[in-house]
Amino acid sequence: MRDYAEKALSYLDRREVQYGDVRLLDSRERNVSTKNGLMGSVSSDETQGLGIRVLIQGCWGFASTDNLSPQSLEQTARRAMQIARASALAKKSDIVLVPEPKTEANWSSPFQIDPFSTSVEDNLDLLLRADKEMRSVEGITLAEGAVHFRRSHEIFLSTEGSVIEQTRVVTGGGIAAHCFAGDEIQKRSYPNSFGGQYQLKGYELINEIRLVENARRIAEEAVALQRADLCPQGKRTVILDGSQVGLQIHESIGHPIELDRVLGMEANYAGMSFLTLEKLRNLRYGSDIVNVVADARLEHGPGLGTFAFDDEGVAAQCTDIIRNGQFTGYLTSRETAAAIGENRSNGAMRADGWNRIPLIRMTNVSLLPGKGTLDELIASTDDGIYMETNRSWSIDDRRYHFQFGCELGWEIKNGKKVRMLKNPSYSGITTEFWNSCDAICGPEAWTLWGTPNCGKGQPSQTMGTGHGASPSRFRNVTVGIAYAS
């Protein structure tokens, strides 16, 4: 595959290149799922091609295919090195690239049990088998289960000298159950909505979430939540499981640190951000307990955003985002770390696939744990709604203000769980939301959860993304005004 990507940078002109990066993806994925104790769809996939990005006089182009003789490698090149002299009939000024040391590597994503190694036939046996659990619970009357596996194998170079060889695999499943009775849908899901739990790892993540273990009691609460009590309405203290803070990071503060988006490179679809470069060390993000970091390296846990190099050549990093509630950093990149004076880029674009760009994107970015055990924060809470697994989830193009509603609720008085809750939502706005953060949980409670679907980029893009989180709790938010009628 190397002498692939290594003739494609050969067709390079190099007294007109000022920069060129080629990189080479071959990956491989598997889906299987079930629905009401039969095989919903089994299917695998594989795809090959090479994208060129260039640089000349000042302005990007890019081009891709999964042709890869080497009469189609040079007219990819030609093509690429064409659209970037078309993007300087629009200049305005010349693109700089903060320096990044050139770099031989090979990387491999470590696990346990290879995911392409296990049957079909064990696949579709273990999701029947969960399946039939939540189907023997009366009023189940949908049930479904899936698993996902991906292996991608990237060879980078770039004109200054870098190859970087890297394998991800990638494993993901779960299952959810709904129960629709007179005018109500209701869905449990588990370990995790839209899914279920995604992580760099082998099989070995299918059973550690033991999805028939778990299947009859999601089912039981799906059918409970048709005669639960729907959720209130006012200013309430809320407790949120480990799953759903993950994704209030990612809407709330893993896309606001997105430096492409702070600069406007993404207006006209993803949207901007209300942190703008004034806001840099100058904003209190969170209340004094909140702390988040954007880390890309395996030390930080086997997270969707777990690499080695970003697709731009540079190394994997951990960088402060909120140090003690104070907004400390964005994520960059070469080009964008250049426009703020940065020396360096943190490493944090990422492409979805050959015939893609490389663009900003989220590594891990996670809350670091605090103190206690999820039963510890509801006892210590008085008065308050817990809220378990995403529902819906949406927010505003700068990022301001969110809603989102969860599967589960449950109020809590006088420290005990009292009264299951269902349809239960919050909204509220960024920065104050974070700012009444007045206890998170410990490391025995703290998840790296995957979000396997997250959009950005015209054209479009989707990505994987990590979130380190474990419950918290946030005082006087508003509850409830999804069912405002």
Partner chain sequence: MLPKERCQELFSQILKHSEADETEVLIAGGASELTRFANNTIHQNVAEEGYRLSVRTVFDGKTARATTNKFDAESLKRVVAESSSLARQQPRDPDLLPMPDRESYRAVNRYSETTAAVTPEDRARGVVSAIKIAEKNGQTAAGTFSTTRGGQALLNSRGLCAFYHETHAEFSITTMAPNSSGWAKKDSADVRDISPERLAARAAEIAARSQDPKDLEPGKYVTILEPAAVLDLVGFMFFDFSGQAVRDKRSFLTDRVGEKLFGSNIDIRDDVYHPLQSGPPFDGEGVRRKQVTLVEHGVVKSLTYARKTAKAMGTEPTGHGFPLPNEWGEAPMNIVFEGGKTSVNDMISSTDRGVLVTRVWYIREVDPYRKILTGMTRDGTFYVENGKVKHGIRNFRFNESLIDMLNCVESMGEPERASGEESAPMIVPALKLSSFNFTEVTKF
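Mind sharing the form predicted on its own? What's above is the form predicted in complex with the partner chain.
Shown below: the chain alone.
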């Protein structure tokens, strides 16, 4: 495969090209799902192709192909250069890249069990056993389950001499139970909503999350929600489970810190950001206990935002985003780092395929743990509501005003959960919300959650991101009912 990338790079005119890189990607995916005791779908996809990015006259050009013949590679290189020249006719200013050292590396993400070594029949058997457990609970009208596997092998070459090979293996899976009664649907998902849990692991992740063992419990909760009281409304103390904190991070911290949104380079898909440049190191983003990092390094954990090098050949790094409540950093590329006077990109450029140009994407944007367990946090709460598992979300195009709905709530009185609540929601303003955080559970409650479906860009790109979080408490939050009964 490397020969194809080297051939493509050789077709760039070094007299004209200020910078160029080639990404050759070979990937394989498998998706297996079940629904109400039957196979839902089974699909297997493989793709191989190459993208070429060049900088000419201060402007980008990009072209791609899945035809790796010498003639096609030459045509693709010429097309990328033509696009850059055409873009230069309308430029407002020249693009400048911060320097990056030449790198030669070969890296593979660790795993214990190759997910593709398991058979489709075994995948279906597992999901159908979980399905049977869910449907054995009276009142369940729909049971669903799915697993997803992906292996990607990427070769990156640049005109600066970098040669990087990376292989990443991703596994994900989850189940969901639905209860339809009257005119109301209640749902419980495990271990998270919108597909479950995803990590940079092998099939061992599916063993770890124990879908069959948790199936009956989540089905019983879905049925019980039909009889539960509606969530009370008003200003309340709220405790969010770790997965919901993860989504809160994604929407109200992760997207606003993407520097291309801040600079107006990305606006059509989900808007820009309230974190304008003058707020850097001047904004009180959260309370003193709120510490958030963007960390792509393997030592942070097996997140969907974990890698050795981004798609500009920049090494994985840990960047402080919020330190003791103070806003301290953006996610950057070589281009945007130069635009704000930084000396180096912090390595956040990624593309979801060979036919897409890299964009600034979240790595693992995580809330660092505090102290104590969830039980201890609940015991120290006199009056509040504990919310689990996201059901819906809405946030404005500057990532400032939001509302989230959860699948299940528990009312807390005198340090104990006293009754189940249905259709809980909460809303707020990003900085006010994070400043209201007064407790974060410790490392024993911290999980690196995977978000496999983050969309950005035109043409759209769907990327996996990671968010480490522990259950956390927030004071004086506006609580309401997400769905009227």
